[in-house]
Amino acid sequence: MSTKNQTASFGAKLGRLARDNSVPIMFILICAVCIPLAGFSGGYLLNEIITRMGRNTFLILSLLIPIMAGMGLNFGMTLGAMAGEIALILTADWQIWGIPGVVLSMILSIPLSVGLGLLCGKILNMAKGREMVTSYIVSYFINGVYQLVVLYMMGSIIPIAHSSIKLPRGYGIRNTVSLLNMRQCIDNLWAIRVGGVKIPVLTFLIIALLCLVILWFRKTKLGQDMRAVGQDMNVARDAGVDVERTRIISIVISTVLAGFGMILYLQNMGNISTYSSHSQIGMFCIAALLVGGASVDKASIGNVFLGVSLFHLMFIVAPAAGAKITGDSMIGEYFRVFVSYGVITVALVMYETKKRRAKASLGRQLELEQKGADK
């Protein structure tokens, strides 16, 4: 009786383990069947990964803090991936490159950032529960800002100097700015060779330096306050905590930490498509964090990195796959811009089951207890 009990409980365990990490086992999955069909070789797929794993890193790991204090998945990180934008267009204006440039890029987007984090966390906070929704369409709005500073006043109340980055209608911003002489300037400062593999140290200290600031983060007493709100706003708000300014430096912190991600991501890359570089910058980000088993009030460093791999070895891997079952490899472009998009679905599917049961559960308990008390 001892051993069914036993083996009723491992398979209890085993399910709910399974249940509650389906989406990382199913990137799993996918990548178990790609990587035989891909045919690339164990050295190629591990560079690959380590590189865009410096690259998109420290843009997922702004996502946490808005999480920690229950404020869902942050889509307007999109609009910290614009403030660094702008920041690089100019300092590629005033021809300030490598390293010193990637400073000057960060320190000019901080204000930039902190503004449009102010103006999201405002907004946020007058869509209690619909922040996800709401950050989202956010995020449309400030892009159309975003196009017309772009694409009417640089150059014409902004001064632009340098010709090749306006259009040749002597103002706005080209398709394409050219970083080049910034391109990888951190990635291969001190940069190491094993086996073949790059690894770029200078930039794996920086993203290991942001998850020690989270860490330490979470044990102060605005990290507390965070979490506390997180869990509970009236309880927080009971307890003395201002529910309306911890929500607002929340969406401000991960705001300037998407900026910092996105000139981090576009030194690697080496130019900027000025129209287009931020538009799904956050939906990638936020279906690579899930991807790791994150959820919509749950996430550590940890899913950071196994979601970046996870879901950008299935970024390498697919459409060679896709190339060798259908003989065109679109296929497999389809299908992992089909997966990101399905990855978020799913999870807030999940997320919606798995509190509506949680409440229906409490629910019961609660008529139970009532019950009990009558009698």
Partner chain sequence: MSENVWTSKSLSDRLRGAVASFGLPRLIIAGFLLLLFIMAPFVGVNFFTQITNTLNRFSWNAVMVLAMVPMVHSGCGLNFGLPLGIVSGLLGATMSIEFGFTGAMSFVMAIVLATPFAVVLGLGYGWLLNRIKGGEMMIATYVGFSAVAFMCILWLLLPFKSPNMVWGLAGKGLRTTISLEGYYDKVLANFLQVRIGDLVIPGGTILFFALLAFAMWAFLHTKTGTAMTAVGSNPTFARASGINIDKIRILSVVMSTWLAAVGILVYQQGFGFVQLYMAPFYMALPAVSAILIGGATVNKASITNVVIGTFLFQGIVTMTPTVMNSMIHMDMSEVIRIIVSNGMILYALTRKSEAIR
Given for the second form:
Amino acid sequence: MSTKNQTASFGAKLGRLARDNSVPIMFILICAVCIPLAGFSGGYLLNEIITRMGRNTFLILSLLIPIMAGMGLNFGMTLGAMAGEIALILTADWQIWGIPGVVLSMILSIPLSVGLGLLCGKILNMAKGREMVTSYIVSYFINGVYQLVVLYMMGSIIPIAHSSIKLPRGYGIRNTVSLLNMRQCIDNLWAIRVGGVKIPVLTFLIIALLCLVILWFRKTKLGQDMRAVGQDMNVARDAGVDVERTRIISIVISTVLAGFGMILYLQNMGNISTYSSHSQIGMFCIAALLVGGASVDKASIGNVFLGVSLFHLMFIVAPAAGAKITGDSMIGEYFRVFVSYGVITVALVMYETKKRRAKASLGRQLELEQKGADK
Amino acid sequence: MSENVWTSKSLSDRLRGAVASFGLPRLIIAGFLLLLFIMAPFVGVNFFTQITNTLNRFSWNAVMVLAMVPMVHSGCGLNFGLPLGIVSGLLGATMSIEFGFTGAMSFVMAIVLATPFAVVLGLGYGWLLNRIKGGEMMIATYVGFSAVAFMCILWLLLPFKSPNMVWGLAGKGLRTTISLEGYYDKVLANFLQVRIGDLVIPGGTILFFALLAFAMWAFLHTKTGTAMTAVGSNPTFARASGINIDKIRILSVVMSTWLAAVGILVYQQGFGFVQLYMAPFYMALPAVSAILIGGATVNKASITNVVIGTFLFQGIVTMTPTVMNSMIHMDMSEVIRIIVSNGMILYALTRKSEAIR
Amino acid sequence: MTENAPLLEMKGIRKDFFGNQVLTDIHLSLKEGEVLGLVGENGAGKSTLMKILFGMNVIAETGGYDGDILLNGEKVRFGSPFDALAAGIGMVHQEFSLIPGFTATENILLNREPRHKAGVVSQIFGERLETLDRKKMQDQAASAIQRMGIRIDPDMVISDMPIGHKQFTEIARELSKDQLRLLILDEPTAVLTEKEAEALLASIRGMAASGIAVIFITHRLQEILDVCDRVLVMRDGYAVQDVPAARTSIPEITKWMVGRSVDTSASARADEQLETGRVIMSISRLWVDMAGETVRDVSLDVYEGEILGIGGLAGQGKLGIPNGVMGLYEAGGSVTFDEKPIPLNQPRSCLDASIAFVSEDRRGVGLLLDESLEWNIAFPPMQIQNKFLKSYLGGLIKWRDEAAIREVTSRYVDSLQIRCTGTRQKAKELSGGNQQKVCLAKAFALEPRFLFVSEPTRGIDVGAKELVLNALKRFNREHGVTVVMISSELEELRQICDRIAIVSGGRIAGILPATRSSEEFGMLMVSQVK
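Shown: the form predicted on its own; wanted: the form predicted in complex with its partner chain:
Starting with the chain above, the whole complex follows.
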């Protein structure tokens, strides 16, 4: 009897585990189907994933703090990415290369990110309850401002010395800015090779440091306040927490981290696509985080690492697998775009339905109570 | 007594009230456009050509802006999921060409063939939005994106054969842009075209839009239309009055999706090309901001908002490049368009009165 | 500090909300370790008095108050609850103020968490970056729970707790504040089981013994007698009695609470006539999930042509009954109307059966605030009964008949004396009383056989009140419409109803003819139905 009960509860637990992690499981299945079809070697895949992990993890980690503060997925992280790009363009123009260049860019990006983060946080405080759609539109709006600055003001108002990054017309930045002298300077320092797989040790150390900072941050007073604000703004306000300020701080931190993340990302890529690098980055980071099993109101560091590996594994194998099946490599390209958007849609829908289900449970309780009274 | 209160208010108070109700951003945009029109002759731009261009673009886009109206009325918010309807329209367009219809007939058949897709997709989309009341706008955006990305795969895989549409070399897979010459290129625009000197008015397209707009206006005056407005105005009131809110909302979503499908076909006939793959991706934002510029809010919109908004938005889109180019030799129109349209949406999203629904 | 001064003194407290006097010359004094029971009907002024004491913002926003508050003989005037907290006043509200995903410990010390001594980072970036001292948090929470004397698990997450433990967590939070000298408990036992309530009473005695003064608000009078040293009875904004608890009894307190000498229930018809009437609506075993107004197991028969009142204290479930029957909140049980069963959870089925409802939530449910009066009044009949429509193409197109809509609206504007600039004025621009009349007009326009009216006079001035009540009575008498009126004001019910049912604890405590004395109804209100 008791063993039967145990197995039943074990089954139920397994069922719940599967339901809670349906998105990662689905991705594991997709990858399991695609990997043999794509026919890449294990070493190649491992190498690719390690590279992409180093490239993207920092950016994705920047999403965690606004989730903790109950502001949902921060589509406004693009703002940080733009700040990082502007800083990199300036450093590139000043010809400061290598690690000093990266560090200088990071320092330069801080005031920009803080400014943009303050703006974004203020706007989001005016749109409580619809933070996500608002942060999403904010990212488009600031993209317009970014273009205004980079395409028209740089070279005309903001001095840009080198014609190699200027458009031929004399102002505005070229579509691509080369960071060749900065390329992978952090990744290559202390890099080690294990059986043909290059491990960018310093990059991973930086990421590990950020993870530690986030863990530490959760233990601070500010972290505790953010969790409180995230769960119930009114209760937190009644207890004397400055809700608005706390929310703005969470967005500012996220924006600054996104700026750093973008600089790390671009030093790995080795060039900036001036007008498109940032536009998709928010979407891909959010999708990766969700693939790792995070939801709109809950995300952990574990979700980040699981997400970045699964998502990028899918990204690598899908086009090749698609090409194998249909003979057209574009199919796989489109498939991965579809999956990225699809996973965000599914996560958003699950979040909203969960919110509604929580509301409906009290009625069940009353019905049961009355039935209990009948007995 | 209250009349006295009204008249005793000073003129400046009333003016301030009028500005507040009209909205400062709208005023700025209207003023900016007016400035562009005034400056046009001075910088050597032909005024009438500009008006013609603006009218043309108005006629291409107005139906897609009209598609916003039903969902705003039923309280589903701004339809960021417009690409879903556009995709239905694209299916209608490609199938009409594939089946060999030409000329005006191909336009009619495109609408007919797009309708079942729009209805079925609209039903599913509406069902989904009913399950996630309160989070419509964000999810709508991603439903639209997902639909566009999914269709990209289908454009490659669907067994289209017409040589005018598929890649010449491979013999399969649709091209990214398909010319409509010989099909419905300018069928509406050339019908009832009015020419007054340099001014050319695409009478047919405007008439077509006017018909749809009239139908929408009429619908809002029927019993069901009244119910739809009430659902958007106060869903609890509507429910307490015995209205099936979910049904009305689904109806509004289907209407919006169908209008988006027709809207993209009207756009194509003016533009002359069918654009596939990622083209519908960002088509929702201009339509959304156009209706907001016209004076709509997240839960109130009228036909007048559609007309004024589309005219202002398209006016700025067409006028800025030419006027600014002639003035300072700098084409900033794209940047201005991005800032204006998204700024307008932000303004609507952050207004306090609209946060409470 | 003045020696021998009482811990708290309130002198001549007066308060009005926009000319509406809600508190008149309240005197109150409290010694250290004393437990004061505060009782009164809803609207007697208890909560306003406590809001003044606790420095709630709403008081300052509505023009402040007159009179003095003295703590230990020193005059104080709190600008915000935080000032009151700093002065050693704690309050446990009826609505929980807890973070659902936090443990009891984290909630008890919310925003007062002990922290580790400043590190390098926090010295640069401010004290909010100091890390929390979890160990110390555990200790402080445990000691607060210890002082309360009721065992709760300090590591349990709030959302997993039974409701009573949430209440105890709130109390422990107040006790964890070292400066606490006076604790206000606003109906703390309402959500507790009998055992938990007993534990709480024991805990209150313990607090008092340790020198903390307690103001205890409850509707369960036995608890007052069990635990309080003194009882302060309030009625209509006056403190009518202030006596030692040992020298009074439940019937006496009840009498003070409701005791009005007026007898206005002359309108009621004789008892016999009613009991023989035909049952038009029969409610049986109804439960309703309406937050704050939960209904459990209500059975009730309504006779044709009568005016039935449903009264009771706030939060006891009287509002849940009409909202549940009309399908606005999730409900179970069965309802028959005119011998036909009415399916629940479908507003349409009630409306089709000719039952109309005037909701207590005027702005949320009752009105389309952004639309014209015409729309508000004509909308339900248009949708339900196809009135005010012109049919074209054999009924395919049902066009709004603006002329008919205007005609019916102006008819009701005249008959109910709705003050407006015209039938096209937006509903949100009207005053509360006129909005209420629009809600009535909306229900009348349906020409129903049965009408639920919920709190029809809430928040409207005296003149409008009279008009609304008369309109209801006329509607009942002239059109033979059965009316069920739900109200918190007993006198109002006695004025126009034939019978009055009193709801307590989500159940019907009893039904009496309106001619019975106020005391009898008062006893039902504070009775506990099991």
